[in-house]
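Just one chain follows, in the form predicted alone, and it is written as structure tokens.
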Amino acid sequence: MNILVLNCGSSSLKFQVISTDLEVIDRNEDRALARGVVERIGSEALITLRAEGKPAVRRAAPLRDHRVALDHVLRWLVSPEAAVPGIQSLADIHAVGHRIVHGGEKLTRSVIIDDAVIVQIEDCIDLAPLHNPANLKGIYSARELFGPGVPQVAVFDTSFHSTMPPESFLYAIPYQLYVRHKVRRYGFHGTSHRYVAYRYRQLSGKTHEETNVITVHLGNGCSVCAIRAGESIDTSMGLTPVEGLVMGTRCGDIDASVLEFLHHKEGMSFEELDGLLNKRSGLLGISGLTNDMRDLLEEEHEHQDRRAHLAIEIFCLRAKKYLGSYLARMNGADAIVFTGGIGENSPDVRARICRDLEFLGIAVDAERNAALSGGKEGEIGAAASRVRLYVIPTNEELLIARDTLRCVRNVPRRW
């Protein structure tokens, strides 16, 4: 079955299509037929495509809107210049699996798109007014050029934490704001910690309910979930993605009455102060050079930059923080699974995260870390580290492919 995969944000639209079937699943045999990626959408639009085992191919183009966009993509994917495997006519596209950021506490598992399911992911856009209503818009686009014939499935960030108990989602206010309103903590970044942690099983042997896992998802969003019998029993981010670790632009876990003290001392709106804390804070904001941990860590290199040398630290600090409040949560773990652009590329983050934490069974070798980078998966963790500590990268598109696969041949969850 040759599934497209959309992930549709404000001004971008980005996809892959991926054969999959049942029979495949358990060899690990998916493949991935073409990739790309559609950036500002509404006017002058950069676009990269790439078919399997061809370069990537770079335009621009005027695309108005995300059904442009994604119309640009299929015509494309069925040209004779993408000839891309298996995929000659949009007859070749059997399914569509959605990323959807948000499913509030409805829509707890993936499901096929109906009138219904659209109506839920609406009332969810409040909860997630910047994700939503664009992932909406993939949607959208996609059921106008396919039409009813090929089914549609939405696979939410959110859904793998519906495990979580209540004294882990609740704040401590008032509970009839909970009752009301929801505020509650829903976390992220779900369908990639549940994707590990899958991985894990397969590289370990672990059953479902034997997986005592934390995995640390460290990108651009940053988040930690703790995973118990194979279930989410606890994740860093809340309401929203900007709660938890430091994150490229996001601040964190943050007093929350610095809101008030800045809107007295710089006059500034709550508007003013959601974009402070999203997308001018974390390592950008300490730094003040970039939100890249790259640069950030050649500039403590090359240059010995103190405020880099300080966003990277502080960066760490809470990373080990929520490493440690989770080993307390579980009454220790098997494993630690870094993945994410920064947790499957930097040997340098994952170690300054692990050092010092021998006394909680955490022990990196040097070596083994350093030669994990650039996609490859493997143990990190020393003969001595009671706890194992795993590379595993992630791929939430093949996720979204195979529950996709699953919610259409209409299959029990396996993955």
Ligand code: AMP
Contents of the next structure:
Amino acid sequence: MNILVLNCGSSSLKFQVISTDLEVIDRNEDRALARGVVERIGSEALITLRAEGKPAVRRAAPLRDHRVALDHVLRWLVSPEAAVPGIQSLADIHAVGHRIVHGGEKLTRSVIIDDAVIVQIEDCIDLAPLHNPANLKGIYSARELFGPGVPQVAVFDTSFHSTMPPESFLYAIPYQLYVRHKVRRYGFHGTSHRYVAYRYRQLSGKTHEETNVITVHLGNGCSVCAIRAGESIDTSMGLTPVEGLVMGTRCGDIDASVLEFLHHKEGMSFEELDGLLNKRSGLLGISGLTNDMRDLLEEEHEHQDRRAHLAIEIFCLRAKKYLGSYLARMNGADAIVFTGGIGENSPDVRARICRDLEFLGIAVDAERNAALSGGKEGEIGAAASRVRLYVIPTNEELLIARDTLRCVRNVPRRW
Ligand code: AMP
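Let's compare: the form predicted alone is above, so bring in the form predicted together with the ligand.
Shown next: the complete complex, the earlier chain at its head.
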């Protein structure tokens, strides 16, 4: 089955076409036939398209909205110029899987999209005002362009964390606010945490029930997840993705009173404060240079930039503190899995996070650690490390494609 996976942001559209099937999944032989991204939708858009085994094609075109952008992508996908293996017409795309950021408390599993599901996703706009409307644009556009004959599936960033107990998801504010407005921790990056936990099972030979791991997703957004018996029991992101770890531009945990303080001192409105915590903080805010970890590591190394160094150290210290608290939360874990652009590619950051944790049974093997980057998968723990340490590249698109297949075929969740 050829599945179009769509991930729509406010002015962007990322896609992959993945060929998969139940027996293909058992052999781990799913294929990404094509992938690409459209940026700056609404003006002169930048389009990058790549068919399997071919070089990327880059171009610009005025694309006024997501529907026009998707139409552009679909025309390319079926064109002889693209020559995507197995795709000659739209009939060769059998289903569409959508990444949806927020499913609230009700949408706790990947589902086939019908009118009722659309209303439920619309109901979650309050909880994710930047993300869900963009995700919905992807659904509306695909419905229009494919028609009712092609099933569409919603896969939620939040749903993996729906197994968290109330002790984990409730904030210590008046309970009525949870009852009235559903103010609680939801967590995000669920598809990523779920995927790497699944790969961990494959690599370690553990069953779902035996999966007791801490997964650490370090990308531009960062989060940690405590997985016990295969299920999320705690995670660092909260009502929104701003909570928890230090990220590229988000501050992570902060004393909430900082907001009121800055409101008075700087005369900042709530919108401005929200922008400050989400877009101007984190690595960017501390370094004053960039949100990009690779560039910060270079600045620190080449120019001994003091604030770049400070930003990296604060980033790593926060992650280390979460590891410690999640090991306590879980009564110990069998393994820690690093993923995301930084987690997959930076031996230096991984080593700093795990530094001086031997007393918790965590010890990195310097050579193994240095050898894993650029999409490689494997273990980085020293022989003496009681907690096994893994690097596992994430693949959210693959999990979305597999969930889409599962929903369309109506088979139980296995991954
Ligand atoms: P993501 O959001 O998962 O794509 O991750 C983006 C982050 O990964 C950015 O901060 C990048 O600088 C970082 N990253 C990518 N490659 C490397 C690398 N080789 N070393 C350090 N950070 C990297």
